[in-house]
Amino acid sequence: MEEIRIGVYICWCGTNIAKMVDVEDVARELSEMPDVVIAKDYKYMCSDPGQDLIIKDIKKHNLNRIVVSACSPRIHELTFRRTLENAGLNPYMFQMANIREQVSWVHDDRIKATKKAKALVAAAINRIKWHESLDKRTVSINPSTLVIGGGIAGITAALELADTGSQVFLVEKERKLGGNMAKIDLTFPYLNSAQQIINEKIDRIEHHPNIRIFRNTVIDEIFGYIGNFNSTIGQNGTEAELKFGNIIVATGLKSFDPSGIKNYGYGKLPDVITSLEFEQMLLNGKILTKEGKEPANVAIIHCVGSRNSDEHEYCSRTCCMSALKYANQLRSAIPEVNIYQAYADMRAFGKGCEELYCSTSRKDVMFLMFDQQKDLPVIMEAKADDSCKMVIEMNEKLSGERIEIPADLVILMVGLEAQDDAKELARSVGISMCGNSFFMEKHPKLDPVATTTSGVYVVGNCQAPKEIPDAISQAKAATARIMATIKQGEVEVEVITAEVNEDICCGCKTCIQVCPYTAITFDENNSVSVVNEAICKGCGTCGSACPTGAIRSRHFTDNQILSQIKGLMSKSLELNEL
């Protein structure tokens, strides 16, 4: 058995960690633990010099295990695994201790934070003694791709892939392609025609030889794993079996229904409409009230269904700019109209958006501010002797006065929310959802289009509300990732997977019931569970549920976890006795 030689590295993370943790003291004390050959602290371990420091020490001191105490493993675990590979070590002879999010950022007592950091690093050192080398595994890639959703993001992804010569299956649940972009008149901030942009792409996609389109179609079930997915879909009474290597989910979002907000009277007052309904007016070329008259006063109310704890707390991102766009379109179509913008906060980020805000404010548009959380405006029918159809009462925050706004037409800037069938689709493709029912990316900063299910990508508004350029950028990012795997012909798959000890498997099938990735099947002949390692993500759910302990999760064995707990408790007790 080889001698265990551990290198320990404590990161300052600039001042993110060092301001609350005495990193030098941590390195000094942990250097005295058994099997620790060297312990150092460094300002930025993830930097190139920090990684080079580890590589040099591995070679100089014959280190065979590395512990890095820094930020979350979600951010830089892969970085340091590659560092070990570059030094000639198996990447799984590595353990990371999180002393930024779990220590520095959540404590205000430097002495206690330092003690906690020591305990977490000691736990990692104790654990890594039980690590085993794991070998990489690869699977071949079917070059076809399934794109779910025919909006601007899905269309962009399909065209990008098809133009490389790859087969694309585009599935759209509606009869028409184009998604929400096909329902709007102009785009912001430059007021370009949305129809010209989307129609050209729809025409290309409908005549592309490498794209097969399935309209009025919903995906019920997808089987397989990255490189080797398959699904049977029905269309026009016939079934088609599709095989593909990757999946792009681009199902978009839907508009919020404001009828539940009593203050606004949507559904009761005929001239209170949603932003989507106003877009249809613009597309028809006529801005008229229900009586067929041009409005003399138009009020635009922001954040309807967004940024409010009673509805959705998140910002829908596009509403403010769309409201400014409407002001410009109204001023152009009806030059004498009075325009009122009732807003909570004006959010004009992005290229050209602040400029649109400034130019719109010079076009005789009145901006009025209200409290989105506690004091929404109230829309009511005007009195018979009023010169308008409706009156909006609100407490105007900037002036501090209670005011009335005349209105013949009220446009509610409704937010965006998840599709009704988002949960069913998430189950079908094996991806997670956040608390707002948006599809979750693998990492919000380092892997924003991938998901925890290899080979499945989320792009556009189904991941979160965003502007058209952002949705297109995400679509192109996902297709670039897919094209890289197609060119390589194979892709690495997760090696931290579950494995079954058939000698003690009792055949209860508990693991099959709890597996979130449907990676476990039952071998009827031998009455034991079998793990498909290409699908398994090593989440450990099966191992924790197995009544006999027959399932073992690689890299998270009982010995590794229990030794980590022992190291944590032993160091904590030792420090408390000092």
Second form
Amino acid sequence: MEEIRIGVYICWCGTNIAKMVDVEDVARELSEMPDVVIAKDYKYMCSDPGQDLIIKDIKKHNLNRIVVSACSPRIHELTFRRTLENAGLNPYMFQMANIREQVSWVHDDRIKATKKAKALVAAAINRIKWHESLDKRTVSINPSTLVIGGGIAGITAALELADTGSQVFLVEKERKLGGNMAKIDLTFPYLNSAQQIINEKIDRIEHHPNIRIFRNTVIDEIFGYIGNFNSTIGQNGTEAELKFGNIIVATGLKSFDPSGIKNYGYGKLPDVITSLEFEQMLLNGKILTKEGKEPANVAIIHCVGSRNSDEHEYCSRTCCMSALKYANQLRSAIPEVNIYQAYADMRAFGKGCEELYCSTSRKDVMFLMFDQQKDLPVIMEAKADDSCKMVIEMNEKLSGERIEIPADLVILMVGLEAQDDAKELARSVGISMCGNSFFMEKHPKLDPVATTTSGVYVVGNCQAPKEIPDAISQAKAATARIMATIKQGEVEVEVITAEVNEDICCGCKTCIQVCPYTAITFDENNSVSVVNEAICKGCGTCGSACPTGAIRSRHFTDNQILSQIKGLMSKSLELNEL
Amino acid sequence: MIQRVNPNLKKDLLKLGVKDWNECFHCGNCTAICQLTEEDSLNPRKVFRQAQLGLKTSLQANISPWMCYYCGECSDTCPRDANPGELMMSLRRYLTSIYDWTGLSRLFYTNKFMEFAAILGLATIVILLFAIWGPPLDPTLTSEGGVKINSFAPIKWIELGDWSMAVVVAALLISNILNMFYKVIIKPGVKIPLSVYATELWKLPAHFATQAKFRKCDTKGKYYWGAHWMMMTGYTIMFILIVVFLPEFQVEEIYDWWHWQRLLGYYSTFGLLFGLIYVIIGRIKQNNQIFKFSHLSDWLFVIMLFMTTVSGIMLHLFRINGMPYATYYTYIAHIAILIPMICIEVPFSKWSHLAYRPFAIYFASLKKAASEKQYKTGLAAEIA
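Next block: the form predicted together with its partner chain, after the form predicted alone:
Full complex below, order starting with the chain above.
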């Protein structure tokens, strides 16, 4: 075995580290540790001169392992791995010790902080002795894509991909394509016809040579990994075996069922309807009560099922604007009608939406504010001699008065919630869900389209409630990502994965139960677990759960971690003696 | 108590001068910036809300509009240009029409034709009375060279007219104030101990005479209070002179200029002219928020008072300079403007604020004192 030659570099980070840690002392003390050939401190290790220093030392002193003690590896681990590559070393022969976030920024005693820094660097030096070279791995990409869900997001993604010449399989649970958008009359804020937009797209998708549509179809199970997924789809008694490289999940959301909210009497009072039912009225071209009369008073109640700890805590994001849209449609359909909007907060954000709010508020619409958290309005039947069919009682927040609203028709602005089968779908596609049953994106800010499973993307409402343009943007973003991998032909997969020592594996299947990525399968012939390295994310759950120690997590081996702890303790003991 | 929202109130209030209905989004800037805001008695935002929702009962029990003197700060700084100041002004018209049980106030405020008809009708009756009666037009002058005014218009007849007018106007005002009292205190069930009515009573004449609250509105180089106070005192002195001291006021002698009767008369005239010119220039130039919007009733008020004042000045000059015919005809014109002005403007229109404002302040202090007293007894009971 080759001789271990470690180079240690302590970063000042300007004054960020140096003001609280005696970096020169750290370098001096650690240069005396076994196998450490050289230990230096420098003002900014991440700067070009700092990196050059490492490269020169590697060549001059024939170093084969590098420890950098600086900021969080989240910030600069990749930077230094590249430095090692440039110097001709394997990038995994590198370890970082975080003495900024974990030391200088959080302590105020310079002597103790310096001790702690020494402990952390010693741990890294001990660990790196056990590091192994790891090689990059790639898999080839099947250019076909599976799109699950035929709403506006799914249709958009399918068309974008198919137009580039790739094969697309579009799976729709229902008989009709178009999803929620096909069920509404006008879009906000510009009051354009939803039908015109969606029908044109449905027509295109139905005649597209690169798109195969499966209606009335539900995905059961998907096998494989990025670039190489496969699934068996049953349709009309026949089964089709599909192979595809990427998956777009666009299953959307369904509207909330308000029957459970006693105050609103939905299902008992005939003229209390949901926003979706009102859309149907608008599509039919007639706004009428159950008795067939034109209503003189229409009340619109916001936030039904949203922003309330009893139903859903989140905001459904679209209902406020839909409610404003209804006010406009009502005003033009029945000019004399009294329109009341009982709202919790008006959230008319986004392009053109505040303007819609302003213009609507000038159309003789009465806005009444209630407390969505603990004081919902109550809808009740009016007395026989009253001029209206129903009255809505509420405590109006802005006036502080208890008021009643006369109503002949009440529209409940129902929120959006996860599909009933969202959980099953998440399981079969291998993606996670948030607390409120939306599919979880890889990163809420930096990667809101991908998921933690490579090759699976979430677009449209199934990721979170959103407007049509947002859903379309997300669909197109996912398409671009998929096109990029298809163009490359192959994709790099995670190197830090788990591996099974088949000689020790006892076949207990514990690892299969705990794996959050369904990356482990069982080889019945040899009675051992097998890790699919294309799916494995190297989280290490299986390694720690394995009772026999048969699973080894690459780059996080037992030896690496134990010696890291040993290194840490060697200096920590001194810290306690202080 | 539960109140039904009423979108139709808006239509009423638009006729009474409300400018903008929908702009207000209840940020509360108006309430924050107002110098006179008080939790229970003046809260412009809350009044705006009651008006928007058409909550008639709350609105009619609310004295906020009377507590506002319209400095215009709220409208100047309103982020939505919702003109809360003008809403308060319009609500004063609304409340005047609500307190007035005859319904004439509402008719005059909302129907220009009827208002003009009433004014011209009364003026015509005055002229006709003079014509039918046919007073002697004595061209001879007194030894001092003055016009013999008392032979043209004998004191006892004019006094009779003065007093009957005063009684009618007072009866109307008092009954309207009782109506206001019912809406503000009785109907909402405010409990006020009898002793409080007595202890707070001094505020009524005190605020009438000083309008101390209004002084707080004189910020940023505005002198509304001064102009208004001069106009108010001028008018009040003149009113007392012609009603109570008519025998001393309408005289044929030409007193020295330092005589109390002439000094008081000149002060009143100056006060009225000063205030009126200030207001008229303001309303023409629209140079301040308070003058930006002029309802017909605002214009009629100043124009009629101005005409009365000018005809009064002319009457005085013609009399002491011995111009009998000019004096007699100007006298008729003066009375023909004065009578409709007082009979229409005081009980039914803008001028009613001379009574409603001090009473609103009185009612507000009644409520405040009563709740403080209740709080103290409650506290005492708790301690015991």
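Numbering follows the first chain given and starts at 1. By rigid core we mean the largest C-alpha set that fits within 1.5 Å across both forms. All values reported here derive from a predicted model rather than from experimental measurement.
For residue 546, is the C-alpha shift between the two forms 2 Å or more after core superposition?
Stays below the 2 Å threshold, so no.
Establish whether a shift of 2 Å or more occurs at the C-alpha of residue 80 between the two forms, with the two forms superposed on the rigid core.
It does shift by 2 Å or more.
After fitting the rigid core, is the C-alpha of residue 93 off by 2 Å or more between the two forms?
After core superposition, the C-alpha of residue 93 moves 2 Å or more between the two forms.
Enter the rigid core superposed C-alpha shift of residue 560 between the two forms, rounded to one decimal in Å.
For residue 560, the alpha-carbon shift amounts to 4.1 Å.
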